[in-house]
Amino acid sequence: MSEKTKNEELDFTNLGFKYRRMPYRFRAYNKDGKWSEGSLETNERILIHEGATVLHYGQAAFEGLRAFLRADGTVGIFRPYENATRFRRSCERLLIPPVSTEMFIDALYQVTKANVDYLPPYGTGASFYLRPYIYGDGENLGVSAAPEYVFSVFVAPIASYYGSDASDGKLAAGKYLISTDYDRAAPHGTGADKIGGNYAASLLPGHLAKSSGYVDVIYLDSATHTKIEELGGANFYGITADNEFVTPASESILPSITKKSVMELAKDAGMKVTEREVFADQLGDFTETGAMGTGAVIAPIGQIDYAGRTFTYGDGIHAGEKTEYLYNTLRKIQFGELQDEKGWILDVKVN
């Protein structure tokens, strides 16, 4: 990057997690069953046909991943091939013609490079959030797959989705609510796919929880309402006193790339790593709990309220020791402070 760059216009201490218009985004169009080559565009607005299936039947999928300016001055995207695989699965579930892995990766590369002057500097803790999405467009009325599709990627500089620092600068833990009135996804439904409808269903319960002072909602399985599944925008984990890292197993849970990464780091740290059923009334078995995802990174949970019971972890305010370790290790790999021995980072040549 040049010595004086556009990112000087941004306040990196107050980025939050919100949209900011960047100069360029990538778009490709599918008509007559074929994808165009795709290119960078400058207009953040899109023109949608009034009969588009995305408007009436929710035929749309998306992804989220991050790009970082690293300690040595290089730019890297975290595990994009995993996102490409999950994106393809989501498309197939909704009868959307998948884009190739090559196009997906190239789009991320082009958008990161084209907007690099706004990439948060190393040392701020902030990064680029890349948002690939795809939707059905064109003339349509009946419940059927669309005749046309649009694939696009835009980017925004962000911090953490949930926030991470307490007033004393340590990793902060939040208060969460288990929903007994609302479900996120049904068995054999679309819970394991990253599609808009799953998140639309979480808006009302999330709003109600936040209005009552909670960070977010933790959802139970819709079949029995006894087992933890995931949050509105992240996966759940718990750590036991005997060093077991536990995360729920369910066909309705989105397979998080961050979760996959954290599980590997926990195993490397000597923890026993288990995916299994996690019953809500057994939350007292854990000494630490948290949420993990691209937006959340790792967000410690200090308190969970469930059906009149309160489960508290540590002092309820700060992350536990193991959570702090996992968070710091993941971030150091992403920012290039630890060697990427696992091959998780895709280098982006920006000069």
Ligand SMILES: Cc1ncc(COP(=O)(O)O)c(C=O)c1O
Contents of the next structure:
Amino acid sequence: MSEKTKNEELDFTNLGFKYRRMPYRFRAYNKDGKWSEGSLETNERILIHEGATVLHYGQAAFEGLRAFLRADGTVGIFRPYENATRFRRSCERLLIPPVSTEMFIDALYQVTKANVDYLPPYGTGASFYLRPYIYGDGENLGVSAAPEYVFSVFVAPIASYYGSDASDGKLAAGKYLISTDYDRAAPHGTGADKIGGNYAASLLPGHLAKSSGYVDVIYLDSATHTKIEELGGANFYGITADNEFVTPASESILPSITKKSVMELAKDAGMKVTEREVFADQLGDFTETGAMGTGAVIAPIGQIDYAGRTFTYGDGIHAGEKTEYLYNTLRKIQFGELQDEKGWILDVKVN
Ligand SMILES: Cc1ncc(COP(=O)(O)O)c(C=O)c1O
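Condition change, the form predicted alone to the form predicted together with this ligand:
Next comes the full complex, and the chain you just saw is listed first.
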């Protein structure tokens, strides 16, 4: 598969969200408690010890960011220092020796620059997805932290995770299912960390929902099963008729960097922005809902099915006006069509 995709002509307007082998990835190794300097490597395959903690006990964390080719021809990475901080927190939760912010940012910088020939052109709506990850390796058997670690960043050209990118000038809304059978995260568990185990647990409910025609699952809080937490790969928001932007407050959801950004944009646009409990049976209070994340960008939700009830937003298939505004504003900042007044973008000098 890798060899096939290596030289394939990329249709940048129809990328979806999938792995495509790029020439270079960054890797650094931790053997005696110290990180190597790290360098770019060309082999996408990794040799791993059969006792590696990542294989048995899920000792692994990751991140996801985007890099854009902007209107003026420059390259920028969106809010990488936020990801560096969250990555560190995930590592600490799993007893993984964190990499320094400096190494994290430098790795993003190096892979973006080294693979820049594959960066989707401005105007396609696509970008690079940067995937930093870290895992426990080396000789081990019992449940304990690994003796060795690998930190790596690879990159792939992508469009949108939920396939919601505007192609006809209109943003498509999807159909989502609230799971009443499965939970994503427990109070005081690992829901707020970006670690493999959370996603392994979401595979079956995600598969069942997708097989029934839904885009993804919306999870409830596992203590009371009454409140919206988040989706399998994005945070949730709703907008009320009186211009309130509401997003769930919970200690067991991933603190989304896209959400943090969209909250600012909503506030700037004059909306009242609130993080609070969002009860599933009150979803009818909203006139628009959506999902926010690096992959999802802002994915409008047109319909939510919940325990025999259906909530519909707008015509059910297109984004509402406020969602469209927030999406366009975020994208314009990312693609350099609006000035980055908030200092969200890290410039990557590629020449
Ligand atoms: C479970 C989950 N929630 C939320 C998000 C959104 O976070 P961010 O905006 O930082 O990408 C993601 C990843 O995109 C995710 O996997």
